[in-house]
Amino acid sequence: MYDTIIIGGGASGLVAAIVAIKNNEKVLLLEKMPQCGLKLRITGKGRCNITNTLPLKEFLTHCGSEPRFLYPSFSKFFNTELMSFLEDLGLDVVIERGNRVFPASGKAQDVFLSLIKFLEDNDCTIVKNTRVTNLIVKENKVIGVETKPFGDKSSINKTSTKNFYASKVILASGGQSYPNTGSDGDGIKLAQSVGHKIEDTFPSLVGLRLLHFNADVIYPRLINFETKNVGAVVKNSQGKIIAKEFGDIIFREDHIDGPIILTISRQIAQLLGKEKLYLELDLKPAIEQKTLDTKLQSELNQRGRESIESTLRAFLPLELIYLIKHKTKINFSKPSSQINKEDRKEILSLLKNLSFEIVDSMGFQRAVVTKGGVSLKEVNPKTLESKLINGLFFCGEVLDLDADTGGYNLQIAFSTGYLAAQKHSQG
């Protein structure tokens, strides 16, 4: 018999386990994969953007449509508390551009190691390769979990079951993003099995696939090319603006991503596949169209003997000129002096409104987080306990909580894990 069973050894589950251990509880941490923290170790491209140092009010503007739900979690454990918490565990952190906090080593692995080391040094029972198949509920109260082995079929008898019992169960098993790390939606199914409403789930903070944008037509030097200070707008077929961001983008072999594309993907997640959406890129957002037209005319006149492509080097790097060439039938090899008004206007339009139809996102396999999950209406924000099942608590990505890129999602995971594990949160 345990005091607390935690399902999932990711960011929120590890912090929950540490808090429960510090409260002198007997803790069982159940992890489906051979190791804990697999997703945590690859987050932020292996660097782990732990949190963001923005003040609470501004921080919450990056936290989805229900930021009020997070007030109790953040009031108990916010960014400054998190940094102190990690430093007490022996992890040095640094603040970088955009108020983003990273481990000083630059290695996400070190964040995980600092958390797991505490648990291993303080007698937390960790059982891996174990999948929770059912929540054991009696008289509207959770009393334990049913498990089965999970892993290599040749070495594990998957038909055997084992039950573990506790007065408190914390569901910290993540959403559906990066399913190869173990977050394949199991926790959402468990919550649903005991009556919880699940808000529809979608991949979020993920690259976007564009029509006719693939390795066959993309200039090789454009692949992984980062373009800074770009304006990006998403419109529907009626021309209505759905999302608008300014910042950096990265062209990939078969899709586009980068910070503002990830943010946009979160805003349009529920519309993908339901209506036609178009991404418009402003490659020269600092210059108004009329002013840019005047400058373009001036350059074309001054460089009359040079090719149009050569003249455009005054405005764009070669990688982006090739992308523009792909979008038009204009002969960029002819002298600039031979360009007509219609061609010039088309080039101007491509500089200010380079448009692509959005086909889809890159899916859960590549998504940073899951949009949707356990309905917040059925969870007490002050304790994170279920309003339907006594003793059942939620934290992290299994909840219908998601935020912008920049350290916000991990802070949500850590803060909700901290609150869910508090002793006073029972009942």
Ligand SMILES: Cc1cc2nc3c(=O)[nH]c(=O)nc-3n(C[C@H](O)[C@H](O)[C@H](O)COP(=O)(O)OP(=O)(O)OC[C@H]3O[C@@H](n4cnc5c(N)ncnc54)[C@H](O)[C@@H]3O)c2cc1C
Contents of the next structure:
Amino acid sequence: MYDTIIIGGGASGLVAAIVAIKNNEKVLLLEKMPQCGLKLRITGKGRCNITNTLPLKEFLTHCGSEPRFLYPSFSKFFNTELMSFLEDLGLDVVIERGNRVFPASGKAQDVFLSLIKFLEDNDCTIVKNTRVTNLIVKENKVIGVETKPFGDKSSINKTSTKNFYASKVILASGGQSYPNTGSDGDGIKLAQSVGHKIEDTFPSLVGLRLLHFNADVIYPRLINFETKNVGAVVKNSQGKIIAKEFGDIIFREDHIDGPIILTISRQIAQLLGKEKLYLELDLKPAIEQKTLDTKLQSELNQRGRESIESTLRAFLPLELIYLIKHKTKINFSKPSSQINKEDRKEILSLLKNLSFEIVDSMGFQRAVVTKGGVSLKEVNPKTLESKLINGLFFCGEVLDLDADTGGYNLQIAFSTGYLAAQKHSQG
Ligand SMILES: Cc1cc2nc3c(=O)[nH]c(=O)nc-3n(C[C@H](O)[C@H](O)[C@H](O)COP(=O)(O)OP(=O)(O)OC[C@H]3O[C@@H](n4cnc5c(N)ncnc54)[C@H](O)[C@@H]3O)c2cc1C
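Please supply the coordinates for the form predicted together with the named molecule, as a counterpart to the form predicted on its own shown previously.
Every chain and every other molecule in the complex is listed next, the one we just looked at coming first.
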């Protein structure tokens, strides 16, 4: 019999386990994968953007539609507390551009190692390759979990079940994104099996697929080409603006990516596939259309003998010239002097409103977070205990919580893990 069982050894579960151990509890951490923290170790492109130093009010503007739910978690354990907590575990952190906090070593692995080392040094029972398949509930109180071995090893008898018992169970099993790290939606199903309402889930912070976009076909050098300071707007078929961002984008072979695309994907997650959406790129956002037209006209006149493509080099890198070339029938090889007004206006419109229909996102396989999850309405924000099942607590991405990129999602995982493990909140 344990005091607390934690389902999932990811970001939120590891912090929850440390807090429970510090409270002198007998803790069992169950992890389905052969290793804990597989996702944590690949965060921030291997550098782990741990948190963001924005003040609470501004921080919350990046945290979805129910930021009030997070007040109790953040008031107990916010960014400064997290940094001290990690430093106490021996991890130095640095603050970089955009208030983003990283481990000083630049290695996500070190964040994981600092957390797991504490647990290994402090008698936390960690059982890996073990999947929680059921919550054991008696008279509206959770009393334990049923598990099955998990993994590829042929020696594992996948049919044998083993039960573990505790007075408190914390569901820290993540969302559905990057399922090969172990977060494949199990936790959502477990919560649902004991009556919890699930808000529909969608891939979020994810690249977008565009109709007729294949960088390899357009111009192979466009693959992984990054362009800075672009305006991006998403409109529906009635022309209504759904999302608007300014910043950097990256063209991949079969989709479009980069910071503003990820942010946009979060804003349109629920609409994708339900209605037609169009992405409009403004490749020259610093210049108004009329001024740009005057400049374009003047360049085309001055470079009359050069090809249109060559003249456009005054405005765009070659990669983007190929991108707009692909969207028009205008012959870019003819001399600039031969361009007519209609063609010039079309080029102008491609520079300012390069439009693509959005076909889909890259899905859960490639999404940084899951939008949706266990409904917040049935979870007490002050304790993170279920309002339906005594002794059952939630933390991290299994909850209907998601945020922008910039360290916000890990702070949510760490803060909710911290609060869920508090002793006073035991049911
Ligand atoms: C590529 C990538 C980069 C990211 N970079 C950043 C970043 O730099 N900064 C940031 O703030 N956020 C980042 N995120 C998001 C962040 O990693 C997640 O929001 C965070 O890890 C969620 O923590 P969690 O504990 O809820 O879930 P997870 O970290 O996903 O952990 C859940 C754990 O539960 C285990 N589990 C699942 N089901 C069961 C079961 N039935 N039984 C036992 N165990 C189970 C899983 O194997 C997993 O180990 C990134 C995400 C991705 C995919």
